[in-house]
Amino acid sequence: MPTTPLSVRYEDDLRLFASVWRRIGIVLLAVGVVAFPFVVDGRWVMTANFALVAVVGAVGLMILTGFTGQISLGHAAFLAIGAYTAAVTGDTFGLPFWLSIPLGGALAALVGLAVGPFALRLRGLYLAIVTLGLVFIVNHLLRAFPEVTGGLSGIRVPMLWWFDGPRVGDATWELGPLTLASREQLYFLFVLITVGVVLFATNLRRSRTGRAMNAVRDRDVAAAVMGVNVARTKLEAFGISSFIAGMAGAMFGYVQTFITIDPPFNLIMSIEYIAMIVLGGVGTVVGAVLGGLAFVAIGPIAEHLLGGLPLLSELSSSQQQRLMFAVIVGAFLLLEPLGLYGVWIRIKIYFMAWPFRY
């Protein structure tokens, strides 16, 4: 039966693979995710692309939103920071994407930890109304500097590989009878980032910092009295929720290789990370992966069911996505509030009592 064995001492129960089956999934999974761009066609690829960028974003308002429950509707001020910053430093000053995603991600945490004096004394819908308007105070700016931005033009996105050098995508690389080019060169990066963001993720939420987050979000007075500095895990939560968007962000501008302000940086794109975390389930990282996933893997589902009913046809792709990905999460809110978690954990329990009922 795959139960977890029992934990006799802290270093058990802080393990990450904990029990071989995990290990089994984890290997299963690698070898999925290594095979996957060689066994489906080019435009998957891209979609997998997009996954990659908006499980990082979700990961991202996870630790503000479900760890530390401070509600965000300016998440898209951050990503669109993290893909201009991305987008300047490589058109304007040649900078490699090894360097400028960390600049992106900085420059939101930067403006993450500004924002955060402000749920020190607000919180709910008036925290909400807060980082709404810091949405349009960075698409103003943004607009306000065109010679910088591109303004309403938009600007170019090219991902070097060294200072001023080539670019990801340029050379397709041959490895044996394998062929990597730019959208699977783009694949392999972006996984070996977004591994990098779940694991620290995981970590964070089992760490002091991570307890303190989740003590805060359940019971802010109650964490104070036990000496939890409400006021530091708050602008923690801020300032590395902020970077890991700026990180999104620039993974976003790479794969667009072209943006502009708005769209797509604006309030609808905050409220569908919003609706992420609730899809996948508030307050697990899983919950974060997962609703990234869905998200984007609903676009082309909902193309290919909508596509041949009336009315709905006529809608463009964009707004099909967004009709199922209302209803899937308005479903899950009324009949599994854990969202996808919790199906995973329904699934698991069953197979874990199989074959006894109860």
Second form
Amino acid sequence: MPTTPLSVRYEDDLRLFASVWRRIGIVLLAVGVVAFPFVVDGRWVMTANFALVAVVGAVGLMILTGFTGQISLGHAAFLAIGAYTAAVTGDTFGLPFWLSIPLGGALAALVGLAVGPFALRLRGLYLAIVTLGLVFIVNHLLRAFPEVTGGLSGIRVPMLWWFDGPRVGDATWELGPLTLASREQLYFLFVLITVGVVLFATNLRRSRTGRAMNAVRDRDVAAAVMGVNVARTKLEAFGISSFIAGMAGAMFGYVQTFITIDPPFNLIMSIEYIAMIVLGGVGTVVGAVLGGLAFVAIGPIAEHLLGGLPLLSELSSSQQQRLMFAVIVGAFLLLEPLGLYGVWIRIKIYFMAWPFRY
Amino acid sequence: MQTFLQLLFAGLALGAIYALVALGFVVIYRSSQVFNFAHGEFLMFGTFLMTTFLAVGLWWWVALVLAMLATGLLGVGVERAILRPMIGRPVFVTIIMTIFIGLVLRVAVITFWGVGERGMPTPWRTDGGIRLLDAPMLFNALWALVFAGVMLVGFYLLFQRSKLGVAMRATATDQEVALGLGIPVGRVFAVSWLIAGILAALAGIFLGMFPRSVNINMSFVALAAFPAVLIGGLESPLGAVIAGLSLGVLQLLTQGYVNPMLGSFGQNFHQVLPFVLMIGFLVVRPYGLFGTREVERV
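Same protein, different condition: the form predicted alone was shown, now please give the form predicted together with the partner chain.
Now the complete complex, all chains and molecules, led by this one.
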């Protein structure tokens, strides 16, 4: 495999897919993603939908924690806001999903911007626990107004194509030999959103704002000395991150079709998102994507493997998944600090240097 | 008045437990800058272990000491095996690690002890009590206060007067300098985890007594104690005790007087209020009541 070509012009630096190999890889990936729902079992398409939600949510957290270094245990709160916005706007007001998703994002971003100022004064653990408090507060508010949110009994999340119109998946689409049922339609919609979010995050990282975020993460005082507006950067990170988290929440609601408050929107969910970005590799968009995908893939694998152990087979499947995930991510933290991204880099370096070794 | 006193006494007992839990966080945080999210699970482990010790017929006080020591040793082992290699890594890595340790421990407890509820036997009459100022106070609450008081005084003496305490304070100030001065930093970490485990087991055992019970949800008391830890200041044992006691009293008074006034909004309002107060408080004083203000240097 050849190395990355030397950049000699400014335009070379600007390109997202610099080398021929990258472009080939992207085309292959695109073909794979489009072909995926038609070659696998329907259950796996559903799993893929959850994975796409996880990827979007993880990218959102990556912007806040990975790029800007603000530890947030409140990610579940933003997802809850997004999901409940989608549910209420869809169920009560009959808004279509392409309005509900940005609305959920916007509402979450509002809350995120309201929390942002706390991050100006607090850092590290203090911020982590204040954002954890946000999860409790949001859950309490959702529970306190049952006439709007359905309270403990939960609420439906209808995904409408048009105002009070038909739902996504009501009609099965026939495209020649291919049939697109409800979950395949959802899959392609989610792929579009995910690609958009991933491209946005990749470009954000390369922009002035993204570099300011990295500077704040590495040393906020030093960043301020160099002329970075720390307060504004942190607020931007909170706003953008919670917007994306709100979108992920709305998507989560659509996959579930019916949601309750706790579970799933609790501390565990926040932790899972943090774990995803750590598993993938902190500070990289690829890491968020890999982490989100790995998180969802671990579930079925755990069921398969742990089902045979006599002591553990008594645990519920969600407990098994969590245990498996905890052990794997824990091992990664101990052995490979850069996460899956680090593994990928090492594989790449091995082949780039082949037949020589470092 | 009687209701008020009753709530106050119950609140103090709960506050004593919060103080013990908060102290467990502070001990570990001071020496190793790790916030131990698995503390609640340590607490649960110690409590369940205690019920087993009692079930096999050990004398209550022996069982108490054994359960406390075992939990402390578990803490030492966890620190040595998992958290020691994490030194120097970003804060969120230790956060995740401790949360995962908690998850695994939780699964282990459920696997060994099951999900059933059980009572915590006591050497005194479990539902008996005294009357103080015309209001009933359970023996359990009284003993919780006594034990918390003894632990706190002992802890204070250890920290301020003993050689080990000085070593712990030195480690808390600067690990590298402490190491350079010949303080066995690793051993200090071990001791602080041991103390934290002991405190956790003690808190759990009193938390499991009548009118509450020993169950797998008791680890959530650690989450409930977070506001006390942060309001008190992460590095301050005194702050943890003051904030813990006030948190307990405040919670029960809110539950008794404020919740009924708020209608459906008031349901479980007392569990959220501490977090709201904490957020408000930290905006005014970002390092809590007695926490160390960080000096910023580039």
